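In the block that follows, a single chain appears as structure tokens, in the form predicted alone.
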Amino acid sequence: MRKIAVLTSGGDAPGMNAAVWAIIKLAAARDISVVGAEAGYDGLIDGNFQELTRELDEGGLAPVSGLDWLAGTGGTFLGSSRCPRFMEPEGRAEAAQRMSHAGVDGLIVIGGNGSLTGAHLLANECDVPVVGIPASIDNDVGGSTDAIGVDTALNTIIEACDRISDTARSHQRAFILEVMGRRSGYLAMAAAVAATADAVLLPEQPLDTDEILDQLESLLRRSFATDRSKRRVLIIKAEGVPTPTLLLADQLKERVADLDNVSVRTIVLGHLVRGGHPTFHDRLIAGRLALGALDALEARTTDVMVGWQSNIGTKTQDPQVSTVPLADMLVETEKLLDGTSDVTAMRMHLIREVQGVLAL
């Protein structure tokens, strides 16, 4: 293998750049040149490749100059985009042709389940090995306990919860804090436990608006009862819960209007959760997954993802990293999201065990 391409696709996640940097350095050490496709699959279709390695005068390869800042930064310097063209066979055929013309011998796709779906389709339609690396703050990629970006996102959420709690205690307030996650409630669930929230609303525990309001009203009345001396209530809501956050807050205010000096506020963290310097853990798994992906390409393995502490797949030389067929990843992802996965069942069991504790 002489030349590989790498791209980042879908929503950005802290640690994507760390994975790209690891791929560049590891490949250069093996005399494999690396190009980056700009703006995800759009760049692959249009043939917009950026050279990421350079030849040394004394022989061998090294990263191009000026990229040593990559590992510590969030976002993705290669750019990312949603690419409807790539979901059509004609778009994938054009991408395969562009790779062939550029002399690309293998492709690494860094992204979430949508991006890895694209990798699966391309792998089955071209002669170039394709390997995926899971990167999504939503942690909704089946076959990988963690995806790149999750740990950083959770640290950002926890810091926000701590800051909100400071002001909430000062004024005896209840805050409903919404976090990202799409159809997955993992971020909300993990943050609720770590930030000692009083309640958590998850798409995996579907409730209608009245049921949610009944539970939250009861929570506020218990929490702010005169014998409790409680001054802060923190409710974390996953964005996948269909009832709008502002609607919940407005109706909850009406229900507890009789409580003296108690107010209900909202905050939606939104895209703030995606940004920031990647944590140690995200940099660590980015590097180790990059090594697994490069090893897979060199072995001419295709249509796989490298997963972290996976419950499926085949172990690599790194006991924490497995190669998982992308077809199996897609099946496990859907089970993860529809609640039929053993992983989801375990998470829901644990959150049910502590829900009564959270409100104390």
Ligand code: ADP
Contents of the next structure:
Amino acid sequence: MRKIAVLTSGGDAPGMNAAVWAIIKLAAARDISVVGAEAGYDGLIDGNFQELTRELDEGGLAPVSGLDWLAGTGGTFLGSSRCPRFMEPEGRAEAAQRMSHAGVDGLIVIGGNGSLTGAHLLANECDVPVVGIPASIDNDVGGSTDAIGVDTALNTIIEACDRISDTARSHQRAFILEVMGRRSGYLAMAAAVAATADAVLLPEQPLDTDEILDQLESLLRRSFATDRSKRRVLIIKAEGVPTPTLLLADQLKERVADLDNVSVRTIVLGHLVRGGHPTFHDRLIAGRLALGALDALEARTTDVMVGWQSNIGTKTQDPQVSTVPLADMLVETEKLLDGTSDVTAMRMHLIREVQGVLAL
Ligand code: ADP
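Having seen the form predicted alone, could you now give me the structure of the form predicted in complex with the named molecule?
Starting with the chain above, the whole complex follows.
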């Protein structure tokens, strides 16, 4: 293997840059040159490749200069995009042709389950081996306990919870804090436990608006009653819960209007959670998944993802990293999202156990 391409696609996640940096260095050390496709699949289709390694005078390869800041930064310096052209076979054929013209003999795709679906199709339609690395703050890629970016996003969320709690306690407030996660409530669930929230609302536990309001009203009445006299009530809500956060807060306010000195506020963290310096854990898994991906490409394995502490797939030389066929990843992702995966069942079992404790 002489030359590989790498791209980042879909929603950006902190640690994508760390993964790219690890790929560049590991590949250079093995005398494999690396190009980066700019803006995800758009760059692959248009042949926009950026050289990421350079030849040294004394022989061998090194990263191009000026990139050594990469590993510690959020976002993706290669750029990302939603690329409708790649959804069509013609777009993927164009991408395969561009890779072949550029002399690329392996591709690493870093992204979420949409990007990895594209990687699966490309792997089956072109001669170049394709390996995926899961990166998505939503943690909605089946076959990887953690995707790159999840740990950083959770650290940002719990810091926000701590800050909101400071002000909530000062004024005896209830806060409904909404976090990203359209189909997966993982961020809300994990943050609720770590931030010791009082309640968590998840798409995996569908309730209608009245049921939610009944539960929250009773939570507020109990929490602010004189024998408990909590100073703060923190309710974490996943974006995927259909009742809009503002509507929930307005109706909750009406229901507890008789409680003196208690107010209900909302905050939607939204994109604030996407950026920021990747944590140690995200940098660690970025580096180890990069090694697994490069090893897989060198073995000319294709149509696989490397997963972190995977419940499926084949272990690599790194006991925490497995290669998982992309077709199996897609099946596991669907099960993760529709609640039939063992992983989701265990998470829901644990959160049910904890929900009564959170409300205390
Ligand atoms: P993420 O990778 O974060 O889940 P998206 O779902 O937006 O983000 O996917 C990113 C890109 O991956 C899409 O814009 C498209 O180019 C490609 N992609 C997603 N789904 C498919 C699919 N079913 N077939 C081919 N390409 C896809």
